[in-house]
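The chain that follows stands alone, in the form predicted on its own, written as structure tokens.
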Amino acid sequence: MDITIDNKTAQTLASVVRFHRKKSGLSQSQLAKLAGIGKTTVFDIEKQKPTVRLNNLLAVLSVLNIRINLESPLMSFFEKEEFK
């Protein structure tokens, strides 16, 4: 599945991934290997490529212990419906 994200979100993701990777002492290749993806994908995430495969992004975030928080004005209604 491909996802498209806006420039601000891509910039934030790139910065967060790069920061966590470096603080973890990992090279792009090492992170890619741990996530089970190609090095080019890590490079693309860090270079703010606006289209990445969702499963690859999630794999990278998981390795780096980064969680995603979804927010919207309708989230409270979703949570009430989802967990009935």
The other form holds:
There are 2 protein chains.
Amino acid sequence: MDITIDNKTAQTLASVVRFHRKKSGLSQSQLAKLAGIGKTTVFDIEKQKPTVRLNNLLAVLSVLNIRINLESPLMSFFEKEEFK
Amino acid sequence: MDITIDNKTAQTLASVVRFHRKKSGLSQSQLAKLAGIGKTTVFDIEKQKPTVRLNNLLAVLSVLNIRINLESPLMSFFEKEEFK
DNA sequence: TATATATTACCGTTATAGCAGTAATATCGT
DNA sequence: ACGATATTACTGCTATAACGGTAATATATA
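Structure of the form predicted together with the DNA, given the form predicted on its own:
First the chain shown before, then all remaining chains and molecules of the complex.
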């Protein structure tokens, strides 16, 4: 089961990241080290800063074993075209 | 059906955004206007710039009607805890 | 084929994200 | 309850993302 994110994206991302970090028994500093970013950046993500850099968020999600799915009505057409 | 993104996240995001923009019959400038960001930012996203700001990417995905799902083994526990 | 128009790509200035250091707060151990 | 330790929150400097203008390229039209 997964969580869909729309208008509350930054807010939900923050909660999801914080929850998974806690469950992993990591501090913000530890997670930052594992993700190769600064601890302020982890702090920013968990505090719903919407302007964080994409690569930093992805690094954090990767460490926490969280995957991203993109969903849209056109996605099946995209698949056909991209994987010809 | 949806596309999972892992190591090729920025690359796939770029392709997904470009594909959906073309399908919508929009230019980079038009998409930028609709998303309320600069056209260089749309250009950067489509050219796989990994450090774009999260809010700008989300604005673009929103205009193109692309939703984000987060997936992880712990997600069902997250749901139970967050929506008590 | 040439010209006009539309679109993508690049440039340089400005606002700000990321960072480590440090302050504030929370938690742990005695 | 107090002191030690761990963690979170804040600060300010520096590198850079975002931006609109403009150059380069692609497409449409005559």
